[in-house]
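Just one chain is shown here, as structure tokens, and it is the form predicted on its own.
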Amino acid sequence: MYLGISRKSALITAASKGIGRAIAEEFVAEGVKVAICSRNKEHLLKTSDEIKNKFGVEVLWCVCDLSKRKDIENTINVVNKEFDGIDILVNNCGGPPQGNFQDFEEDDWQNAIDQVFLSAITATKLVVPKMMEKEWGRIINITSITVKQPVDDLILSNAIRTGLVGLTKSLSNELGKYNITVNNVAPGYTLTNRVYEIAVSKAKEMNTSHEEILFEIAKSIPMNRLAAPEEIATLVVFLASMKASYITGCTIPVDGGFVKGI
């Protein structure tokens, strides 16, 4: 399928590993000019080298702590200068800590808000003016199935990621006249370090193995397995394409049927 985004530019945040990295690779494969960012310089260097070896293409990388507005501003300034604007923004971030309501204090909530919600607002605010000038743009937020069906022990994610759903719907209404689409992708259980860490933590609580926890998670999914990061990435790239030009304001689960609601 011709996606029509070759030579477009994309910034994917938190993209040195996991779902973010898979998204970056899918865009590179489509001929998109790609920039990635992460807090960890070592991981960024490793990822950029591996992408170059795999595709023969350089990706632009920036060290960026998404909880710090200045870091986001610096990253977008660098990418704008290198690519003359950002056509596609993928707001991705690591998940906030596990726990229940009584486990967290106000500072924990604020840190999660900064990381998950305000980072997306800041990045979006900075890229939209150029998109409006060009009358073309794609903003895609990576949320979680927690916005459709809360998950036990993930109170911060359940509460805060849902804010992105309201933001996305509102922005899609405001920006549609500029040919800018805004959507959310809500991954289900995916084979990433984050899910592995959750499995290890639950295994300790339940005095079992993390393999058994992952097996039980897989059993709760109609497709009887966890997703690969690439399966999330393909939807993201499609939503960024010319073929998805009439899809906006949506939150689309990629969860193997895990969410039970209609």
Given for the second form:
Amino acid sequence: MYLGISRKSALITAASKGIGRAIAEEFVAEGVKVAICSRNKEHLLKTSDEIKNKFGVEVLWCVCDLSKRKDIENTINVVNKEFDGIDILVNNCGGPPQGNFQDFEEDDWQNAIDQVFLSAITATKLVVPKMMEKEWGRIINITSITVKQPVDDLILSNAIRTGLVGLTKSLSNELGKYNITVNNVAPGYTLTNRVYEIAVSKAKEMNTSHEEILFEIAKSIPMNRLAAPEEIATLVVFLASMKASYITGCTIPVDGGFVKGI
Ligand code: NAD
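Next, give the form predicted together with nicotinamide-adenine-dinucleotide, keeping in mind that what was shown is the form predicted on its own.
What follows is the whole complex; the chain from before opens it.
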């Protein structure tokens, strides 16, 4: 399928690892000019080197802590300057910590709000004016299946991510006339560091192995396995493409059938 985005530019946040990195690679493979950011310079250097070795293409990288407004502003300024605007913004972030209601105090809630919710608002606010000027844009937020079906032990994600769903729908109403689409991709269990770490910590708690925990997770999914990060990334790239020109305001799960509702 001809996706028609080979001369576009994209910023993928929180992209040194996991789902964000897989998205960056899929865009590079489509000939998109890609910028990535995350907190750790060494991880960014390693990722950009590996992408260069694999595709023969440089990605632009910026150190950015998404819970800090100044860092987001700086990143977007650098990318705007280098690429003359950001056509495609993918708002990804680190996942909030696991836990139940009694585990968290107000500061924990504020940190999760800053990282998961406000970071997407700040980045979106900064890229939209140029998209409006160009009358073309794609904003894609990486959320979670927790917005469709709460997951036990993930109360911060369950509660805060749904705000982004409301924002996406409202924003899609406002920006449609500028040919800017706004959508959410909601991954199910995906085999990344985050899930591996969750499995290791659950295994300790339950005095079992992380392999057993991952096996139990897989059993709860109709496809009987976890997703590979690339399986999330392909939907993101499709939503960013010319072919997805009439899809906006949606939250689409990529979950192997995990969500039970219709
Ligand atoms: P991951 O831990 O593998 O990667 C997270 C990335 O975010 C890394 O590059 C890390 O450096 C970066 N990061 C973390 N905190 C940051 C910050 N404050 N500022 C900038 N960068 C930061 O995680 P993942 O599994 O790829 O998950 C990505 C997102 O998708 C998370 O929000 C996660 O909750 C969500 N999600 C993941 C799954 C899953 O099963 N993996 C399922 C649903 C939703």
